[in-house]
Amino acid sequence: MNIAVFCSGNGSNFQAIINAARSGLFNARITLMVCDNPDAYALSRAKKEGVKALLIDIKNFPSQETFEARIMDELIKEDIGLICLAGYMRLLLSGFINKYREKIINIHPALLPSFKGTRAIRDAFDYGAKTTGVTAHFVNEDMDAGPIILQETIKIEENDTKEMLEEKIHKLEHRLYPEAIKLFIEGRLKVIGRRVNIS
């Protein structure tokens, strides 16, 4: 199976997915990295790892529909069977999601449905939550709302700083995301309504 990873920033989860594939955790190829930010460090990672990168700027397109159509052309060309969002900071339109329904996975740095959005780690920390964690989920039309594949908790210690919590969250993401991808590739995930059954 060919995997495409969508990134907008550092790309540490992109790196974790590459490392997992290289270690033999799952049988798939990281064929394409799609990036919407010319300053993203993820582009350097792709170059170093020999992964084809599609750098695409929405400002060069008349609409998000045409922007995503260009991405879809590349996904079709590369015969992509799974899309992994890894710090991709753009919501996908329903047409794109319908084309790849239950073939798009995201990793979120909180226990959904709590602390949705791009500031999840900070929000959980500032709220004074005692526990947070990481969620791997399928993507649907609503932000951070698709059926949950895997979740794991992290205790927020009293002496944790926000930076310490971020480090713990990222470490867990780098382990949990490849596990979710492995389950998908092995055909062990079945979506029934809001639930994902794992065989």
Ligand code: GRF
The other form holds:
Amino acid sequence: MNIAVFCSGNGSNFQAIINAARSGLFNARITLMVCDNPDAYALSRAKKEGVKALLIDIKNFPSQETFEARIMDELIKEDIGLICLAGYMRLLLSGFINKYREKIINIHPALLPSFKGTRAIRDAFDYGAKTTGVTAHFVNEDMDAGPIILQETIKIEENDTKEMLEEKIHKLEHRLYPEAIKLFIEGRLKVIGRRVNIS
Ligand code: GRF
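Go ahead and give the structure of the form predicted together with this ligand, now that the form predicted alone is out.
Entire complex below, previous chain first.
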């Protein structure tokens, strides 16, 4: 199966997915990286790893529909069977999601449904949560709200700084995301309503 990873920034999860594929954790190729930010470090990673990158700026399109249609063309061309969002800072339109229903996965740096949004690590820390974690989930029309594939917890210790927590979260993401992808690739995920059964 061919995988496309969507990034807007650093791309450390993109890197973790590449590393996992290379190590043979799952039998799939990372054939495309879609990026909406010309300054994203993920672009350098793609170059270094020899992964085709589609850098696409929404400002060059009259609408989000046409922007996503261009991405869709590329996904079809590359015969993509799974889309992994990895720090992609844009919500997808329902038309797009419909075409890849239950074939789009996201990683979120908190225990959903707590701390949705783009500041999840900071929000959990500032809230004084004792436990947070990481969630891998399918993507639906609502932000950070699709059926949950895997979740794992992390304790926030009293002497943890925000930076220490960030480091712990990213380390966990880099293990959990490839595990979720592996389950998908092996056809072991079954979505029943809000539930994802793992066989
Ligand atoms: C990660 O924390 C991920 O959970 C969130 O955005 C961040 C992306 O980091 N969705 P990176 O670009 O993969 O390093």
